[in-house]
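What follows is one chain in structure tokens, specifically the form predicted alone.
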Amino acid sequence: MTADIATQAQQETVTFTVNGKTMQGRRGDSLLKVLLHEGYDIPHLCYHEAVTAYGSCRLCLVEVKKGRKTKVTTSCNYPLMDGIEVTTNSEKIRKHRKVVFELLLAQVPNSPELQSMAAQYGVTDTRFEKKYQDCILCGLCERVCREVVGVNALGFMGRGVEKDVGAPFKQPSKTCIGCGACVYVCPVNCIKEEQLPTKRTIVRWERNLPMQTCKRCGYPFAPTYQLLQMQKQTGLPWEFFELCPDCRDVKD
């Protein structure tokens, strides 16, 4: 059996360059994860290593050669394998990482967040007219939404120069749970939540929730839409979430 493990484990571990340095790493890991931690500079706005890749803001582009073929390709949902040859930083990727910024600039001009990354690599303005949308599509809030709060309340809708990304039908959610997940992984800020003692909002999808009053304290913590869906995927009584984390703590 031992033997059985280190050779599984042998075959998950796949050796690779980055800029001429070898480096290994397990087998099908995302590209970009690894290089993000190995502390390469590479720009990202749709990734989040806590849902699927789905590569749409394209600013995550490296050049890899496999055999003879070398293509640009987005890192983020790129697997690794062994012996790949990855260049981050070449000629290249700067004209193409400079050419997706105006893209990107000219879609969303009034972003402040972008404007400061895209300076970073010497991007301060636009060659392509401007449309002056204030979301991305990177369908990041769709993916945490999904993939990691379970409830499903976004999701993409249109094609082309009409697609978007909210509630079924661009009506006021009705399965938002307010959990501020979307307002937390946008990265350019585009959903915006306001936060009152007794509800909280996420204006973008018309959600209004109320907030519920911790059974010990009175202090008005989550919304209580939250509270049920945490419930519901943990199985604990609904006693437990009648208290704040800090009331949680305080021993009877």
Given for the second form:
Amino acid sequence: MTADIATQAQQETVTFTVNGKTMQGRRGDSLLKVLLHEGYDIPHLCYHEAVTAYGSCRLCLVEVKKGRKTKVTTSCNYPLMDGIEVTTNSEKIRKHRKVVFELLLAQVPNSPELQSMAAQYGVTDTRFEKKYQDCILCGLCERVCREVVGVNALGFMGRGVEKDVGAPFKQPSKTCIGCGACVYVCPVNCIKEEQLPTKRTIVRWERNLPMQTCKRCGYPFAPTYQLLQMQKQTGLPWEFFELCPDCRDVKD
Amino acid sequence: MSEIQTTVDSIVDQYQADPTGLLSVLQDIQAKMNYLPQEALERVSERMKVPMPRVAGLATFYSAFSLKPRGRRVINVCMGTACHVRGAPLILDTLERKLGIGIDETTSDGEFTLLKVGCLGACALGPIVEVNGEIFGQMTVTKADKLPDKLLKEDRGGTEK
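Based on the form predicted alone presented above, generate the structure block for the form predicted in complex with its partner chain.
The next block holds the full complex; its first chain is the one shown before.
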């Protein structure tokens, strides 16, 4: 019985090399997650460890040698397996990343975040036609809203050149709770939030939400819809959400 | 309950409201109503417990679906490479002028919707125009100009017994 568990654990742990250095990790883990954890500086925009890897920004490219075949692949959605040899910063990889940066810059030329990342790879301009969009369609906002917040207010609409991310039918969102997770997670900072004393606006989704004021101190601490969502998820009584986090700790 | 909701409900029930049948449900609604009204999609989302962005995402992804009402006949002009070099743009131009509508538009009488497609897979017959499953091959500008009238006439001959 103990032997069984030991072999199982062995199956779970895999040995692989990164730039010639031998490492161990858990089978099936995201390669990018492991590499970032080990301190390798790999550019990435569409990856966040809180959500499923999606592989759309194409920046986390690495070379993976498996058996006799070597291929260039996105590391965020590459599952860790036994005996792979990973190269993170070869001439080939740098060349590919440069092109990807150029393509991203063509889509979104005016993002300071993207510009500074690209500059690290010596890319300051793009040879492709500039589209002057503000979104790179990485889908992080959509995944965070679905997987972390659990609200499902966003999705991809259309496809090809018409693909867009947002609320259904590109109309103002009816379900967004104004939590601001998408604002926080957006790598090119194209989802803006406007905070007024009594309301919060998520500009990109055209969502205006009233703020809940604390019953005791009167501070508008969160959008009411966000609190309702939290109540739904936690099952706590509504009275709990009528007080701001600071006042909750104060004993009567 | 509105008429749209009743129609949607009967289709959803055929699939036991199983979320894996979402695409089939949308196809059936498209076939029955000729388009996917927003109200229908909202009902699908509610009945099948599929989030609205997912339903809307699917509905906008496939060109087989339309969010606007389509005409009784959908004219697909093939703009694939083979048809293109054989003059498909001229055919499209002719139909646009004849019907007085652009691509992805419907005539005011609700008879025709004009669409262009990538390739219909019958390049040897090009340039091709397809209307509700019927193929019209080796199109010329003259033939294209007469096509809408011909279709209307045929239909009248067929239905008025």
